[in-house]
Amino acid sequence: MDVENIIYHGRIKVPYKWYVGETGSRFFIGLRDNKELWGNRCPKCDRVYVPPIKTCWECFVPTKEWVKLKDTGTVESFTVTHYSEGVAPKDVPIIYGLIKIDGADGSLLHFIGDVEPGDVSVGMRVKAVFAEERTGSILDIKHFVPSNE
């Protein structure tokens, strides 16, 4: 195999597609079709996972119960980048936030937008803003914005 065909400008080209399966597909369809966030609950420990997972990480049992979540949450952590590598569809500076979604035990890593970097803080309440045109990906959530909810 020719290394030149694999590595291109510091990135590794992957010659196959990756599918998210039944669980991930249901999550992305909810975002795309209904602007809804869904997680799933472990029947044993009662944890609610977002993004959803097929098997509980703690109990190793199937997580078959789906839970509709709010589109609000709390910033647990964040970072600001002042450069772009072309992967993020945003202008710099880019604010990445770890958002603990209301009603879930897990967090979502996503963009925080419509706010100056200096105004973002841990504990800040945020709300999801959905993209006008949605395609069934995590970018169907355009970003999270500060909220009083």
Contents of the next structure:
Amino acid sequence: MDVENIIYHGRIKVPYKWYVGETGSRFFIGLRDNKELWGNRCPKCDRVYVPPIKTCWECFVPTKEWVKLKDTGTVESFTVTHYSEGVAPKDVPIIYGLIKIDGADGSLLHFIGDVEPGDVSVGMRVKAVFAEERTGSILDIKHFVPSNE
Amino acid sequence: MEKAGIVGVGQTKYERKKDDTFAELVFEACTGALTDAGVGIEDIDNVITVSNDFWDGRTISSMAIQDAAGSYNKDVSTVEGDGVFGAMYGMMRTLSGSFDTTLVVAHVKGSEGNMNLITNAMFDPIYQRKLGIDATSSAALQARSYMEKTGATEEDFARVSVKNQGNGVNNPYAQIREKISVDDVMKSRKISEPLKLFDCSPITDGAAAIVISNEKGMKRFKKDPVWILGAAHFSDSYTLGYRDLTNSRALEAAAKKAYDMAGITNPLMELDVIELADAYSYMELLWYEGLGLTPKGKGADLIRSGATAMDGELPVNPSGGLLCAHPVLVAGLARIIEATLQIRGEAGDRQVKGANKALAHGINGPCGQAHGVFVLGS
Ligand SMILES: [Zn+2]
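Just the form predicted on its own so far, so send over the form predicted in complex with the partner chain.
The complete assembly is shown below, putting the previous chain first.
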């Protein structure tokens, strides 16, 4: 092409607010007010979900029973991420973990912190560290750290 | 049962930074498919466009390219998801009898946005998005889980990249056309461990289109169609953590349904070529298992055996796959196009000799949440 190719730069910036809903709000209030992790149990398959969900993915029935969980768990998988777009409130490298919380099925996605990346392993025991200032969000958990519990 | 077939295919060359606008890419792919089919736009009864608003940076991205898709005065519908689902929808529209022919077109310009931020936004805003997780870091979690469960190694993942990049050299549409070694992959930059640069598909621009016709519509076309023998699309749960990332049950279900429709009982023996969604190297091993080519946990054995190499018993990704060009959304349609060219014997240097039955696969959602499978044959 002989024509100078002009590039137009833009940015989409739209504020949103998302209602968390009754189930999620209960989970976040537990984190915020009591530093507690709550999940919920499916009446049909007995799976315990954390974060809790309103309807069991497997069984298509409402989950009603609330279960108080420990703040400890086991690392099911992890990755050391060497880049950041500034979304996570962490410096690189960022360690993400899928953490099987004691008493829950499946796993919770969160950060693993206060540890050298090379020292993280699958099967490692971890414990939640709560943020000092909690606002009712997933970041009320600061990260999970290695634990002997 | 009423049948549908693919009668025309068109794709742009896949590149990192194309000067063309979305509409120009769509027009090139559509006219390519129509020319290949030997018909004009007047022979198309309805149009499906495949696009994503966040990738395009505009609301109703589908509406902005309707002129380039030739949809004026035609019934149109739109898909936001992988192109394989666009093809599925297009096929269903012809099989419904409401339309005899469908033009399906997908486009993306990965280079114009920011892949990490856009794929971060596919995660739930309340529970996961704020953590900064994206397509690559979530894939890395899946890759690690797979290694833990099966004993597959980073070298096994590297073997996939080596095979597919080796194949990509023969594909004039591919973006990356450069042979690499296992050592090159192992020494490439760490992105999100265990994934390294050469385990990850590139950022790509491009468009692809296909024309689908039912039996009644076939009289409009001179070429023999490539028939759709089976097709299915299944999804697993959305939230990362709820599903077992090492067990691709959505793919298993989709493959089983497509195989049943196509009368396939032993895919490794009966299929001649596969084009699948290797967005990250390890995925190919996991999808081998989901497609029933190998028992669960044995994906690494299959790549090590050489069975899926160009000279193996079932070549996988002769085009180089997504590791050589990953136009998001377009990728699934490109897999169908590659499978079609293989069956026609028109795949040039990447042709699998005598290919008669081919499988095309596409994924959608984090870590292959949803899977679409097409079985095609002459
Ligand atoms: Zn259940």
